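Form predicted on its own, single chain, as structure tokens, below.
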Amino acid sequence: MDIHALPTTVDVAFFRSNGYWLSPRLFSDAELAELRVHHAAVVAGEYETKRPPLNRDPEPGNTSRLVQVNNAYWTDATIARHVLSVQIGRIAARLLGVKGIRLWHDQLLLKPPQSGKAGNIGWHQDRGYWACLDRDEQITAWIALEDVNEENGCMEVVPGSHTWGLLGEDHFYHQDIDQQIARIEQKTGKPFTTKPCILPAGCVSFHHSLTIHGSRPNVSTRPRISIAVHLIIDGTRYRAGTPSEDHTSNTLRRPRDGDLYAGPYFPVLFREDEPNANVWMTAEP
């Protein structure tokens, strides 16, 4: 990972005024190879570290729509030192201005060739699943292992749509993903212009928690494959009475109001007064 790719100023103030930002390549040739061989072995229910996922939609075998893994870096030694990666994390860090990043859970993704509308990721905002964290700003790294574009259904965002608040579109797996913008049009009173995070393999999309994205059918004959690692600031507190409560990461341990995300289940990518602190786990505490 080229550990000098760093957000400029210019690229900060780009991010904080649009919602995403997309970085320069930052995988070399033999860690996109070696993670796409770890990347197919997940997805076909193979797991190194014989520790199964959080869970997975669907089951190993389906491919024949979108495939979702959670907390894959569980699985695998390979995909877990790249979602833990604490470049990662510094960039995340620079580009929401906080001292300290840690993992909230991480997603293998793969939309299948010719998938049709099974492919589709409806527009929504993560923020809209994450509201038992106490803070408004999260951040997601989308790391592209193949050339991503709009045929094979790259992921597209609304520029501005982080300053809108949350609006309740929370349709990840909603299908008819035209009907939705009629909605979100109305809601907000605002255009519904996105732009596609085109990204040649081994280069990272950032997006803010309230950033509206989503994607279109993989038309192509090659798969749209990916990970995305979402993040959290050093310091995010549990928020009780929340529709997310059952949020899959709550169900690692039972949190009280006001506790904070800590422990192994929620790793330190980075922080500024410890610029190599990584601790993070592959077995059972």
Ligand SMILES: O=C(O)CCC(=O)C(=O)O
Second form
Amino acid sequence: MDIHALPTTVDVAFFRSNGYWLSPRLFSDAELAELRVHHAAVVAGEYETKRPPLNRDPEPGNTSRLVQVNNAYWTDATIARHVLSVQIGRIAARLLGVKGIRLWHDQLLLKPPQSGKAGNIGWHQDRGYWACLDRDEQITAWIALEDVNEENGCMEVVPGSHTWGLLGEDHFYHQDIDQQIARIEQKTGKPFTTKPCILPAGCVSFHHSLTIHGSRPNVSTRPRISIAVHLIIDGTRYRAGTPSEDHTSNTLRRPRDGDLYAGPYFPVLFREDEPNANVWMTAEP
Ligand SMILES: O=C(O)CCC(=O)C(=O)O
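Target state, the form predicted together with this ligand; input state, the form predicted on its own:
Okay, now the whole complex, with that chain kicking things off.
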């Protein structure tokens, strides 16, 4: 992990106005090679720690459609080391202009080769699934373990859409993604213009939780493999009675209204005033 690559003030300004930012390369060839082996093991249902993930879809052995595994870091020490990296947290904190970052949950992803529509991820705002969080400003770090581009169905974002408010268009599983566009345009009165997040392996895209994003089929012969690290600002609290009451991360602790998301289920990646708060950190930069 490149512990020196931090967004510049120009990068931060780009993130603030566009709602996403693509990092330079953060992971070395050796780290990527190791991560790919561990990613494949988790997809196959081989859990090094013997602890299963929080949930997954579909079951191990089925790679005929998009595979997602939530809290894969529970199952594997290598994945945990990178998902919980202090550097990912530090970059996220700088982009959001906050002092601390915790994990909300991770999501290991595999979009199979020649996926057809079964590989699509419908247009959505993460915030739509995270209404139980008491603030709008959250962020995801999406780690490319292979080169991703339009051929293998890279993520696409709508630049600036994080300023449009919450649209109620939460269609992660909607495969006919072109059908959604006219309705979103009608709702917002704005043209739906997307930007592909083309990333060489080892680079990471960061997107704001209100940014509209989705992805299209993998038409290549290679899998698209990645890990999305969903992050919350340290100090985020639970808001009761929202449509995302049943978010899987709430099943971990059954919070009461106003409870802090803290403790071992929501580990600290980075805290400006407490450099050793990240218990997974192996070296102080
Ligand atoms: O992997 C994709 O194409 C989309 C992932 C996503 O929705 C996310 O990371 O929030």
